[in-house]
Structures are given as C-alpha cells and as structure tokens.
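Here we start with a single chain on its own, the form predicted on its own, put down as structure tokens.
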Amino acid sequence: MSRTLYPGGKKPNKQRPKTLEIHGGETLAEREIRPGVARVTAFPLRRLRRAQDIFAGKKDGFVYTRINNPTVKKFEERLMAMEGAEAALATSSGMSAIMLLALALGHGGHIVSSNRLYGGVFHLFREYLPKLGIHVTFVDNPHSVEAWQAAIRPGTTRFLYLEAPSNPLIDVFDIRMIAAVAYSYGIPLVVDSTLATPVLLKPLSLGADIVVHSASKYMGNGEVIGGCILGKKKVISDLRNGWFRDMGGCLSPDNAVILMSHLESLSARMIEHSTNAFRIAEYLSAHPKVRKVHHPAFGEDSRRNKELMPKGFGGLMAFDIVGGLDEARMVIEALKMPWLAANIGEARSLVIHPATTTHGQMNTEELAAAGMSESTIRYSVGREDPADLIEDLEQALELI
C-alpha cells in the first residue's frame, strides 16, 4: 500500500498503486472527470508584488506555460504520487530531461555513468558534454561497487548516472548498492527508470535521489513525446526556477493530458508486456539459431534479478542470432508482425538493429563492452497474442 498526500500536504489519503494511476494528485475540490487542457501561453499575475515574488521563486504561481501550466502540473502530481516523490518537473522529452540534469548538476565537474545506456545518451555523454566542460567516466562493469568507487573523483564528481533496466540488454542493477556508494561520497544518484516505470520499480524508495523518465515509451503508449524528472522539492524547484526556465524544454499541455489518459492503464499494460516478453524469451532461449537471449529471467543472474524486480521486467528484450549483420538483417526484414521502428513500449511489437541505429554512434569496442554486437536484435514486445509473435519469429529464423 502506498501513502500519499493531496497537493499542499492536506488531507492524508491512502491509495494503492493502481488507484494512483487514475486519482494520484487529485484534490478534494476536483471537479473534472477528465482533466481539461489549459491551452494558454501566459497567466494573469494580478499584482506587481505577487508577480515579483513568483518570478523570484518566493511564491508558487502560474506565470508562463514554458515554466509551469495547470494541466502539466496535474501530470507532474500524478507521477509524483505514483513514484513516491516530493516534486516533479515535466519536460519536452526524455533526452531533454537528461540534458537538463547534466547541465544543471554536472556543470564544471564530472559525471560517473554506467556504460549500459541508450545510444543517444551515451553519445551525449561521450561527445557533447565534454565540449561544455563536463567530463564523463563510463563504468564498464556497473554491477561492481569497486568499479563505481574507482571512477569517482572526490570533490569533482557531481553525480552517478544509472539506467535501470538498461536499453537494450535489460541489465538489472542493485540500486541500493550503487546508492550507498553515492551516499558515501555525498553525491546524488540519478536513475533512468523509463523501462521499468513506477509499476515495476521505484528507485527513490531504494535510495536514488533523482528519477528520470522518457514518457514517450510505456507511459505515452507510443502516442506522444515527453519526459519527467522526480526527486526532492528543493532540487526540482531549483531546476524549474533556473536552468529549466531559461532553456525552455517544457512539456505541452496537450501532451500532458494525453499522457495522463494513458497512465490510467499503465499497470495492466506493463503486466501484459512483461508476460509476453517472457514467453518470447522462453521460446528464443531454446532456438538453435539464437546464440544468446538478453532477458533478466534467463541466465545465471535470473534469481537475483527476480529478487530485485519481483513484479516483472517490462516488454523490452534482445537476442543474439547465429551469424552477423547480414543474418540480423535477414531476420529483421523477414518478420511480419513487428514494425521496424525506433521506439519501445507500444501496443504493437517493434524491432530494430541497435548496432546500426539506436546505438550506431558507439564504436565496435564500446558496443562489445556494453554487451552488444552486430548479431544483436532488439525486440520491444507488444501486446499481441504471443503465439502469433512466436510463429512469426519461427518463420524468420528459418531463413538463416
């Protein structure tokens, strides 16, 4: 059971996670069965003194939709309730959220990151942040306490960054362990929990300081782009009134209300995605044309993974086929059910070749260090009947 408060700290309310997807953040004075859209740019400030205090961050109030908006606030409060966070800041995309955190927390310093990352984040950290004076050290074995400790530069490292589970190999990490390392050095741990969503994992309850989401995945059900940062109120307020206000990476009210609509079915969808992905991984793990299946329920760490994420692992998985790039291309192009598309978490299954697309900015050595190769195929398992997906995989794998 999850305990949350109505906005403003009034009227304590006990609600279970599934209920929070629908009612999280609501007040006793709520009058809208469906959230309305505040499609407006600026808000009346009424008095000059009030305007001055709001702009200075001394008072809360709506100013300009680039900074805050009533509809976007509802989405933020819904995620706060679901994630168990004090505050939230919605952004235009997941990458926008990560860039904001990197600039706001990492400026003039150093970041230590897992090397098991979405390719776009890896490229941002490796290529662009150093140009801005922010240097990143990648940990090649993110499961090792010693590896994290060795990468930290006391007095210079600003935060640790972890993607859990990771994209595309679904590495499951002991967040408590890594949070303890961060705490011992007095620095925050930032966790990208996009692939888990609050349904399967709540990093803040495990010691993480900040959680980031790409709402464009499971939360948005493939319909809209968005992101969110969650954590302590002081941290989120400083972000909103500083870097965020001047950078302008805000979420649109229209996208916010669509996201809230999809959040209402998130638990049911995540369970279905998780069940289907397990069925596909189980089939592929016994296939002679598949060299390795990347799914937390299979392999030598499966028991540990299930203890760390007992509710399931979501719908993303990957597998290495026998052969290389040519064979991977044959399989991908022979599949009839999944679309070849660069997203995760939609109702329909999606397939892609990471080494040449989503992670194509990583070189061969970096791919190998992160556990990928040209034979790796990423499969975002949708909510179709898994028997149909298996039959489709069977006919495609017969070609190699």
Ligand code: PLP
The other form holds:
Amino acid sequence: MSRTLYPGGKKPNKQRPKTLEIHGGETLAEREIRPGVARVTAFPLRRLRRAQDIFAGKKDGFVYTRINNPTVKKFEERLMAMEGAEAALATSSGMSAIMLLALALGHGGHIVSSNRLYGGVFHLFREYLPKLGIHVTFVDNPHSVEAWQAAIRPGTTRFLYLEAPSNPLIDVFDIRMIAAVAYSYGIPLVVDSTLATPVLLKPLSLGADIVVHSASKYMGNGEVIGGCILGKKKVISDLRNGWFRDMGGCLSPDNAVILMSHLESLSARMIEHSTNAFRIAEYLSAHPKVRKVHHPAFGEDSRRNKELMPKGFGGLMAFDIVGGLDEARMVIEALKMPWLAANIGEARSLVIHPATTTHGQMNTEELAAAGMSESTIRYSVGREDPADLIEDLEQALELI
Ligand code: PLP
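Given the form predicted on its own above, I would also like to look at the protein as it appears in the form predicted in complex with the ligand.
Shown next: the complete complex, the earlier chain at its head.
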C-alpha cells in the first residue's frame, strides 16, 4: 500500500495547513511535479467482472468523468487534507453542491436554515425547493439555540443549514452550539464555509457533519467556477453513487488543475485579504458618511467573533452609507479601484449593491430581517495596497 500524506481519514494529518495546501492528498511515491490533466470522458473498464463490481459499488475504479476522474480526485484529496475531512466530492459550482445536498438529504422533508444567506441560496430555498415538496423554515435569529429548536419539526426536518460566515454581512456563528442542536435531534448540520475557506475555519472540527464550498471565490481566485462537499466517507460515497451520478453537476478536470494551483497560495492570500478588509473597515467605521460597518472585528460582538475565528475574517465586508439607493449608486459608480462585479475573493477588489443584485430576490422585509437595506454596499476587499483603496473610497464618499 502506498504511503500518503492524507490517508483518507485512517490516520490523523501530521502536516500543517500551509504544507497541506501544496502537498495534501499526495502519494509520496508520486513523481508528478505539476498535476496532469486527465482530459478524458470514459475510462477502460477492462473486464466485464470488474465493470460489474464497480457499477455495483463493490470496487473502486474510474468509470466516467461525470462520476469520477483522477485529476478531480486529486483536487478532492487536497481539499480533504486541508479541511480535515474523510471524503470529498467536487462539483461544477457552489450552487450545484448545495442543490445536490438539498435534494439528496432534504427530499420528502423539511430544512431549517439560517436566514443569513447568499441571495441565490435564499432564493433556491424559498422559491424552488417548495415546488419540489421540500419546505424550508428560515431562522431569523441564527445566534439563538431556542430559535433553531423552535423551527425544527422532529421526524420531518432532514438537516440544519448555516452559512458561516454569511454573505454579505459576515455574521460569525458559534458552530459548536448549532451543531449541538442538530446532534440532539439526530440530524446533520451542513455548513457553507465558502467565505472562510479551510484556512480560517474548519466546521467539521467544530461538530458540523457536512461542509460545502463554492470554490468560485477565494479558492478559484477569479478564474474558475467550482464547488465541493466534504464529510464522512459514507455520506460522500452515497452522494457520488446516487444523486450526484444522475444529476451531472461534475467539476471538469481542467478546472480541478486550476483550482489546485490557486490552493497553493490560499493561506497567504486569506491572511492578506483579512488584513486589508480590517484596514478598510477601520477607516469606514470612522467616516461621517457611513452609518454602519459590517465587519466582525467591529461592534458589540467583536470579542466573541475573534474567539470564534481567531485567524481572521477574510476579505468580505459591507457598509451602510448615509442615504439610500441613489447615494449607494453614486458611491459605487464613483469608485475607481474596485470593479462592480458579482464575485468575492479575487486579487482585485470588487463592489456590489446586494439589494438590487446578488440579494435582489429578497423583498424589503426579508432584507431587513437579514440586516440589509438599500444603503448597504458590499465590498470584497482585494489584495491591492489598502492605502490606495482608502484614497479611492475617500473621493467617492465625498460625493454624497
Ligand atoms: N455560497 C456562498 C456563500 C456564495 O457567496 C456563493 C456565491 O456567491 C455560493 C455559495 C454559490 O456558489 P457558485 O457561484 O460557485 O455557484
């Protein structure tokens, strides 16, 4: 048997995070300096008996890239090592990973979800899942154990869903506490940890059962769309051989290689994003044209937030300006450095107006319940010199 740096959950990882993002999942016998791309649709099954065993799930083997692929497997193993997970399943996007979980785990039942969500997920949960008979109850105060408990329908609720931290307000949650609620009802907790990445948060070590990532943010570094689900072997293999196989939302091997390349710099980038976002939030929190800054290092929960995410909070933040939609438009259009774009986690800073774009599916009440309004501007702080970003914000805020 080959020795591995990450032997699929059989032995604990000895390597540190910075090493795992470069070597995680690697076989020491491997001599491949850069991962090759297995750009192939189907794999030779060789003998009928072997084919039969693989199809019956009795034997492992590559069949067809929609189901598994050696290059995609490398990406999955690297993320497993980084996240401390037994198994992983790469998907074509974050949304395809979340949809897969919703259908595979939630069918015929009910989901309880935090209301602090990326708008696309909120819309999926509110509009489309009910059309398929899956009902979702949103918890308006996801910091409260009682609120989660009150929403659970014993026997019908299939899982709890939490985005931690949340997009766009970066709510930091006590995952241990919510995991304990899920455990007490015998249902899994699914955590979308996209905005933290394994560098800043490891939900599985805090009691979450399944972690889901959009790899299109920090991991993809502005180049690719992708996603991943991580958890116990049984959960992941049931997904792969079940709903995933028949739904078809697989990651391409080319994108797996690009992702692996960007993962190698993830720790350094996350620290830089976190530092820069803090600098911007600090500047904005003292600005007279800014009513509120949404960044976990500021406000009454800052001490608790730092305990929950001691390595940093990443590059996303938001702020409410004095005024409404018109003022938000003036500021956004006057900014020269960040592009107006619907992404997070790129080297370039990006800005967006959630109420009319990413969270445009939420009505005024739903936005307010989730802590947002038309005066909220989301800012994905990049890795430019923060002094330049501040100068740019200064000139834009002068206009209102
Ligand atoms: N989860 C979060 C927290 C997100 O911000 C997003 C997208 O913005 C998604 C999931 C969806 O991921 P994708 O765009 O890769 O489908």
